[in-house]
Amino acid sequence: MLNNLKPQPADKILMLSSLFRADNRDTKIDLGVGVYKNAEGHTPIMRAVKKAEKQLWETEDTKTYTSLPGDAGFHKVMADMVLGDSVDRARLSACATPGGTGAIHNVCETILMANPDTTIWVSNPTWGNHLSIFKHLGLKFKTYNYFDAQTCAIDFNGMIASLQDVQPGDVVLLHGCCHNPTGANLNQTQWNEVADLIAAKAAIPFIDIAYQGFGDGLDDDAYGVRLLASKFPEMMIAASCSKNFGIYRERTGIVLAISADADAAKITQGTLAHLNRQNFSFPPDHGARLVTMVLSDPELRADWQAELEEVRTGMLVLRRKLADALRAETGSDRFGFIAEHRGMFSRLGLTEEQVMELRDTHAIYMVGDSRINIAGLNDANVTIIAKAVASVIA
């Protein structure tokens, strides 16, 4: 049986971090992996989630399982921190799951469930992890232009111009924020227009919010996922928690689905907590335990809120470094966008060969469609990358 297998592609990402680490220069930079690090080049554990799990290891006292669908103190932090006073709780179901990813996936089968011949609409580009799942699944999915490769901002024309196709119970996937892989966001003016459009093609919004507070500010980045919680009878979201609460291994994410009244969402309550037992049964409880008691705990929340802002602001200050390097490097504005951006990543606008040019000669390692991790950049190297990019783009 075995042997009738076929090899699957590699993840493009993991093995760029496979070739970093098997780079013996010095000088390398990783500007790959979409994990948070500070100027050492380490991923922290946040001063309020080690405190939390010190709390946690003193008081525990069992590792039975919660419920399949999760805890329900968990479930109240999260959506109190993505959707605020949006939507009517009663209309809300929940459904923890291990990550973001898990999250996507848990949404996807829904989709599944309640109409196979679903057509999902997804940026271009988008994280590449939404299409494989789309494809693994037998999802049918269609693109909407989203970015401008020429000015490395988003193409709204474009976008709302691809929208104009979206048939009447479609889903329309959305970045929450800190879109992955360009770092070009909706302003709130463009969310409003988006959420009208859709509105009127009666189509379904579908949420992935794994960034907020990394952009502009845990309210501000939660603005285009609670205008559409607040229009529309039904809607998906997937968070994690991995980023803002730093606990990517834990594996902490979350489903939070909008039905129409009340009745309806006990429905898709249940869906959720069957398609958990499908697929893992019960979901892990720790990293969700933790960020309960984050954001229940008004010394920790504070806490934690502050190092969220320290890691904002730190990054909104490499991208201006960045950007300012560059111009001084270049002679132009040519990459100014990267202040403009949010989030961790920008994608820089340049070719296959400039970025294989910049690993190859200068050890500077990046997706292959020139998108960095902004996180990757510290005082000592961005004049080291503004130099090497200025070289391949000569």
Second form
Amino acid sequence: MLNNLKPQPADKILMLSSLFRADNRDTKIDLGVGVYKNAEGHTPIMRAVKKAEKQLWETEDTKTYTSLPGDAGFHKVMADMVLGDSVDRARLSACATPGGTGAIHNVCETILMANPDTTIWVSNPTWGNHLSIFKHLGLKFKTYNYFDAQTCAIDFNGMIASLQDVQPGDVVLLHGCCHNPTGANLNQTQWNEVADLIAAKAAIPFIDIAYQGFGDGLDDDAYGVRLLASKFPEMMIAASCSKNFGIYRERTGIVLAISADADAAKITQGTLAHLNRQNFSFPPDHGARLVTMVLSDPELRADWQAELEEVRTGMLVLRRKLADALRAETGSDRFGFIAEHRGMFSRLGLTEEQVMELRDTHAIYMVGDSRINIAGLNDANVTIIAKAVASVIA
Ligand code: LMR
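Return one more block: the form predicted in complex with ligand LMR, after the form predicted alone shown previously.
Next comes the full complex, and the chain you just saw is listed first.
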């Protein structure tokens, strides 16, 4: 039986991490996978998370199962953080999942259970795993224009033009903030226009929000998701705690689903719990519990928010430094967009050949579409990277 299996395509982002580890050059620079790193290249455990973990170790007295959708306390703090007061909680269903990826997977399965013929619209480009999950589950998808490869900014007119073809009942997937892989984000006026258009098309929004707090701040980053939640009768959200709580390996995420009314929400809730049971039974609890503790304790929460803000503003400084260094090395403003983008990524607009040359000749690793992880920059490597980029585009 197993010899019938076909080789699967390697995930481009995760494969890059293995290639980086195998590279023996001590000058190598990792701008690949989206994991936060401090100036020393370390991914620290956030202060408040570490304190919560200590408290949990001292007070937790059982490891028995939680409930299928996970802990209600986690649902509450996450709904508050993501949605604020934009939607009546009676219409909300929530279900903890293994990371944001688990949430995306379960949302896609929910869509298929509701209507296996659904088409989901996704930005071109998007996080590679979105497409991979759609294909794996047999969910039909179409792409909408999003990014102008010349200016490395949003192609907003193109986006609106392609969304004209959305049909009633289609699902439109939007990145809540910090678009992955481009770093180019909708402003508030654009969010309003997109919301009106999707509403006019009678489509259902699905928001993937994996970097809340990394762009313009916790509340500003939730502008789009809250706007849509206040307008639409139905909507789905996949939220991740991997990045903003720095708990990547704990696999902590959540599905938040908004139904038309409280009765429909009960059925949605049951469906989400059912999907957890079919896929993995109970969701991981440790990370969810830490998030609940941090968000519920004013002192821990203040410390977490302060550290998240340090991370966010630190990345803005690094963006500015790289943009300045590239201006100095190339004598042009071609890369000025890096300072304007937000979140963990920017797409530099290099060719695959140039990306390969950066890897082979300069030991600089970025995803093949020239996406860089801003947190991989530091004072010591910014000029090196700028010189290398200038040399490959010369
Ligand atoms: C990324 O895009 O690098 C992150 O979301 C990590 C991943 O799982 O791909």
